[in-house]
Amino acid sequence: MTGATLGVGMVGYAFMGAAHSQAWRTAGRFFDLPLQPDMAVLCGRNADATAAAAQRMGWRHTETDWKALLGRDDVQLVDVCTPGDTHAEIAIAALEAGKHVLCEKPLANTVDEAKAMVAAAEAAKAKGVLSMVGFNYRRVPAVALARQLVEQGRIGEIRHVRAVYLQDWIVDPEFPLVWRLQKDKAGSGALGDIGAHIVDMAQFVTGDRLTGVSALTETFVKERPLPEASSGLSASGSSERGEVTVDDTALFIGRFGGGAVASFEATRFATGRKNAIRLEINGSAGSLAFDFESMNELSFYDGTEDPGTAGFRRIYVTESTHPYVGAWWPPGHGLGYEHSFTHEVVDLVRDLAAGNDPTPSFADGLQVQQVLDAVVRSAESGSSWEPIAGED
């Protein structure tokens, strides 16, 4: 890093690339940062499309080869927003080139890839080069507040965790076979794409980790039209068809190290649900509930109150004392999906400037990958109980 800037080079410019661009563009304008993000270079395979995206989203220069990005002096951090099959190669090469790395979730497509990324991250850390995996929902203010309340002991000993992530964007059997439906590119389907989020969120809020799972998965539509063109989560199909090689839904139960039991559901076949994320935690002294469709709210039940008047309390998480909120608007003026990415960038930049290990780390990303791997193994073996590697 030179002076008071952090030169950022981003690989990929579709859905996540747009969200990350918004974050890099906004963070230093609302938060007091020790380093000002400089949107130096955007990288994509198609020169014309990359140039158009760079102009639209605010990047100064472009590259069509991510390896060229690593040799640039104006890039100190590489932001990886590509499909999962390229995460390991790009992130490891960037770390070895002395670049800090922000990598979208899930960290990798396999446990072995994730382990290689963690090894590279540990070696780079010894040289002052840091890394983080992007689980953005941790940075929703209501979720961060839930974590604080758990840390303060407000709900007591945790006994139950329920987490669901529901979407419906592939309900139509004629929706094309985009990369997210191909195992060689995505690693898994609903499990890795959205299930990873609720695994991380549940572990983050509880401050505990899953030790074992029992699961089942299903692919409802086995074949789909091959895509002619795609953008984000929309696409058009051709007359030819190909095999869907990932799960459409994953359901599993689990147990946390502290003794709590849990249930998880991730599906892209919940007709009518666009991006419904719900987390409820029941403890010995209270409960917390979060629903992303009301993302500025957190429900809190205080079990120590008089039963005659006790009830779930709606906390509208827009006060300046709430996590992240003080940099934004007056109380009552809610935030949106994009703000979670801005908060992610803010935390990362502050950690880089201070030399602190950013969280969630690549090691955290590996642990989530190990949970996903246990889910797959359980589903393949008839819902057997599968321990999480390193957590038994």
Ligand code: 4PW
Given for the second form:
Amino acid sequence: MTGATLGVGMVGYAFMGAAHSQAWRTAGRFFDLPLQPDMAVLCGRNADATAAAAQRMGWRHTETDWKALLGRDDVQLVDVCTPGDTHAEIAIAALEAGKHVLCEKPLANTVDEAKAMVAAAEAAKAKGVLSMVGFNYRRVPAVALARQLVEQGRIGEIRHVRAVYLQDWIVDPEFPLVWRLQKDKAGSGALGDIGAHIVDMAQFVTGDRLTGVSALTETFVKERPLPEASSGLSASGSSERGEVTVDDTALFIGRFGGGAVASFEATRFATGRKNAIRLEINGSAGSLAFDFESMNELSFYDGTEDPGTAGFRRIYVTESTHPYVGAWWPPGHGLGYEHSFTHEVVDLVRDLAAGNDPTPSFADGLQVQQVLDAVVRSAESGSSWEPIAGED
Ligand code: 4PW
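Alongside the form predicted on its own that was just displayed, please also present the structure of the form predicted in complex with the ligand.
Following is the full complex, with the preceding chain placed first.
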């Protein structure tokens, strides 16, 4: 480790802000990094709450206006952990001010915003200013291992992709209308919040891209109590009610450029399923299956083995040779949700130091947004087939 630092200014300190804070705090303590993250400034609108969060999570200074981060010499990177309606404005201004940007997913609330962010990222890249969108589940070791096995040809030609993201935190119709259920703040509902993750994960693991989709969406609960207070995925409601303006669930089928067919389901109404992100890929020579609720495991079926003894084998992804794992604990001791954010930050810092373009890029984030947009168009028109812009 050198003495060089990367000053970070983070906007937002709720669920994602806490996850990113943990990542910035931990990355340089477990991984050998070329730049040591310096948790310089935490920014939030409420001065007292921001100061309390900064103290709790380890930030040295606070600001109440994100624009103040742009002029600070102790900030070289702006980490955007706000709801989607402010991603474009903050990220573009930060890039124009010469700050690297890490932006939470989904990149934006609309394709137009995402395009403007890509244009700003391209202009900034020419000046050595880099950006990344935070699809953290790519950096779960078992998911990264799945990608390696596909790259090595271990499952052959991919025929089927089956991806679901199942949660149940809004099953109760009295659960309040938090920002994730408001279109003007979140862009869409389950589709953008969790569907975006499985689109990114499926495209990442296959190394392929969706070319078209046919979809349906549903909003089961049309009105909810207005929120009084909320934190992460918990909230308390008032007696007033408001309209739910996003989807509760999105289902779609799709085709990949390489010929695979796919199905996707994103829902917050899968009673009993808490954070079940599942991906199964069937290829000509084998299959892979992952479930985030057993995130240290990857199932692998090797179709080249003797059929008499072949079967899905559970790889316990805790060996030091597995992606990211060597920096942590001895074999068998397992990692958690928060480690995916640490790995995101580790890869980002290494890319910044080397001058490499980090992935997923803003352009990758735009492409996911184009998939989400095609899903919405298809659902609105009654499940029409919608090509993905730029991929047809
Ligand atoms: O990014 C996602 C969130 O917005 C998360 O990984 C899980 O689903 C937790 O909250 C939502």
